[in-house]
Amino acid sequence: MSSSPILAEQILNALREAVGPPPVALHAPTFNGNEWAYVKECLDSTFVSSVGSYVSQFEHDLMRFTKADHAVAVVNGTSALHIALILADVKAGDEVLMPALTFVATANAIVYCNAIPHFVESDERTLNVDVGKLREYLIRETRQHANQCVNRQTGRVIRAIVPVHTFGHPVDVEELLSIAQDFNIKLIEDAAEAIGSYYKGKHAGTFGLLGTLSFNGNKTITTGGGGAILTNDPSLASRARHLTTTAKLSHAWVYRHDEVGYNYRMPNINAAIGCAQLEQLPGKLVAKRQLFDIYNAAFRKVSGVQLVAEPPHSISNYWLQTLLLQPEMRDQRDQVLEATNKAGYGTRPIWTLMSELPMFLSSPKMDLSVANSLSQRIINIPSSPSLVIREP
């Protein structure tokens, strides 16, 4: 018997130790507390869109749980970004650091305000920017310029970085403020997978000038769609809130506008769910650190694979576990996916890379390497809390 059908009989063997037979979802919503009360509130109030007590509720509890000075919701995460990159003055032309190996909403974000995404290298142990690279990059490739960023190659400002907290994961965050103040260049974090992750005791997404969440289905907590906006300055908080609702001037009944805006704020019967949510996000972080230490227990027998482990100085969401398997068996992966999925088991790969899609192909980056050979080897793994705990 060749080696590929023996690595996915392992694997196999591996998810069915640890949590059960299939059928297993990738990550499922579970929505076990006081989801339909709210919901079944927020009807009887007929105040369904975005006007509405459960979105300042909301707000006020994201503000609460990640200590964030100002949240903002919004319809998904990805218009967090695109308001988030408007915030910290990204404009036409300009080119906006951001991973090579991340979900294309980053990229599009940066393309929504007709800027250019430039791909950086990721880190083998992380899976998130290697930050020493880049800073090494920045010194060779760029100048300073009236206090800005200027990459040498094509003239351009850099103006923003955009690191993302891959599947939960902590980015170097220190390091990257450190890089941002030297080249002077605006740190937004992309914290869409990252609520409940933590870096030296502060929460994902509360370094930078600005951080997003998302709220998506499959994420560690949902409001069906949804994201937000953080930030602890209370001009940008502000403009964000206008940004969102259409620009439009406060009065009880005129309509007004006093720049290009976007309808972008969060639907009552969204933020509705979401406190629902949130109430029980502790004990879905446990579970998810819970299921992180039996797969890391089933995993050990399996030989050419690990379990990506929380980095160091951070404390992980664990939203999606993740297999990397060894170099030399990347050419395993397929067969892999194949067989899980055919089994009843939801694995996916990684991210296909931004520099490899026909709309960025003329994107500057860096050399990826790293990031190339991680995008080869990455299987995800059903990670839904559910599978630890029967969530009351």
Given for the second form:
Number of protein chains: 2
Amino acid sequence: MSSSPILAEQILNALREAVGPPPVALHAPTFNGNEWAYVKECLDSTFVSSVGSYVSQFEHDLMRFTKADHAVAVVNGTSALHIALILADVKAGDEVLMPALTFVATANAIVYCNAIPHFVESDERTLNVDVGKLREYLIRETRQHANQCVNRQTGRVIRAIVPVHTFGHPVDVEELLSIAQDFNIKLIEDAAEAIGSYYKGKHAGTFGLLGTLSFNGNKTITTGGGGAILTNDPSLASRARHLTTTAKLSHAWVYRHDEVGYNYRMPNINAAIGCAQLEQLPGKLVAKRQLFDIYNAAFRKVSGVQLVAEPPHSISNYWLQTLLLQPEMRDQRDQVLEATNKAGYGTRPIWTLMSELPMFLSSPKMDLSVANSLSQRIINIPSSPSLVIREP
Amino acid sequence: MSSSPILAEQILNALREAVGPPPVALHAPTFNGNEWAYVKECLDSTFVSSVGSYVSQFEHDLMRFTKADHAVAVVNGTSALHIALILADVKAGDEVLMPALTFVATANAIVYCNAIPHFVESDERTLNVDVGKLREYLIRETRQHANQCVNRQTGRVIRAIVPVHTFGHPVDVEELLSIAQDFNIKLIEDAAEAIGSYYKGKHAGTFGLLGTLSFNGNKTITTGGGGAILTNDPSLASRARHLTTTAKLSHAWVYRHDEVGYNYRMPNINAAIGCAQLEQLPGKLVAKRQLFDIYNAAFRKVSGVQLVAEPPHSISNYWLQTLLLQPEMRDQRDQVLEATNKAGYGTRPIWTLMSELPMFLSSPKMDLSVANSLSQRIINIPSSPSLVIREP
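Switching from the form predicted alone: structure of the form predicted together with another copy of the chain?
Every chain and every other molecule in the complex is listed next, the one we just looked at coming first.
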């Protein structure tokens, strides 16, 4: 046996030590609460479709948990982003700033508005938007015209910025609010991965004009498919409800719609699951923090990788636990992914940079050196809360 | 007591005779089969989200029932239409023919493609597209250019036609196929309301290049929210799966997407309900035909209204039972709606003409005299299959 085994072997050993023998999924949901009871009640009521009592309850519970004044439950995180962009007045031909290093849904939602994603550099420490470089870039590359932020290169208006709280780690949203104000850009927080994450004690997704959540099956809590729009503005909340229910005007029987709308409301049956999942969220969050501590102990011995910890002033939900390889180790990433997945540990790399996908090759972008380096060095490792707590 | 009571009173009496005392909903779902068993199994499996075994089972069951070669389950009927239009190559600036007298989802889906709805006249007998007038209109108003159908007035390409099988009554889809071929227009059938409906023995939605279904809570069977795309073309089916799952390229862990995609796949938990609902569909269809017979007997005595029967060569699923007022009775429609809803019978008028909604005022359209007249004379009456069969 070599005294310095290759990285893949070291990581496999650390995983075994931390979470036990395989198979271990990357992130598996658990349904150990009132899911069955609520779903059965929902079926028995026959109100399984859009806008039912569980939808209202779920929205109410989300408001209580996040302290947002309003929550609108929708079919998924992508639809939440799409509606949030419309509500932020993003129009055809506008540009919208977003991290290059994130899931494709954010960029797609921008395209649904016939707008153009404009890719922002990452911060090595937080994996999020580099707020310092962003400010310098906007000073250099934009001008103000009629209270709008105009891209000097393209002449297009930069209407909004959609930062993502990557893997649940809060972005420096205070500085982003300041940038948004200084440059006349609207702030929408993509908090798809960040339920239960806080920046300076305030829930992710509640700082900007609007925030969005996702309850996809791989998230901390799930509704099968689902998402939500958060806002503190009652008129935006009202318009979100209108747009997500085909823009139908309220009437006992008349079918009249006053604008192009969407069929985006969360079905009641999915909301029933969501109500039960939210009850279990605090326990899951505790477990996910404990899992970080367990991994931290196990990976301390592995040189060349670092376990990503929550940023300053933040509480992360640690949605996906993350290993960051040192730059000189990047060539071993695929070997690690091969070895761990083959051994039965669910691991994955971070997303391909949005700026490298064929449909976004011509999108404007900052220098993305750090994002590019990160995109080659990140490995997510098994992150289910059930790895720590054997739930009842 | 008058010997000729006003229409509202006569209709109320007929409703009481046919379906018993109120409250009676317009259309209520029932869950008397394996819904609970399948949903529980789905929760226990923890695979509640997109692409699971119930999704595949549901698609398989839909294929068996409709005899379509391929079925792709999605979040709702609107998303099915959106993807079908993309698959039919509908591009920004194209026009798409559709009935003026239908639900707004069809027109919205066309706008999602940055295309323009072009409204078609209705047939008084079937409530569907008037195929005879449509052919004459296309001869007069279009020209062929490079194997494309060009609107002489606007100069835009008419790329597709999306007929709707209104209330489950099949449109004359053979003549539409012939028109589609003669004018180089692609045929997408909006069969949202027509599961279990047949034209000359073939299921609605399986004639065109693509067909779409809806499983919203008000439909004959429901998945909470849901829809499906039907096609006999394997490459279109494959592309539908790709586009509805964020256009992600298949790989064990790499996240790479090759075009702008959508988050439209049906969650497994909703598909579990769908599998159980499909098992009960034959019984529901029998009950809905029986309900037509019961209404037919009850409304024979009411002068000035006619119960809409299935068109020639067709078997209708009778999704919504429909009264058509004689033209001279149209002024009494709102009185009937008021009286019946107040008495506890769920009734509603047909939709507002699409051409009268503010966002479609400038859309091209045929003469819509019949559609306009129909829009003022139709009342849907309670149509739940459970009104006939007391299911176990």
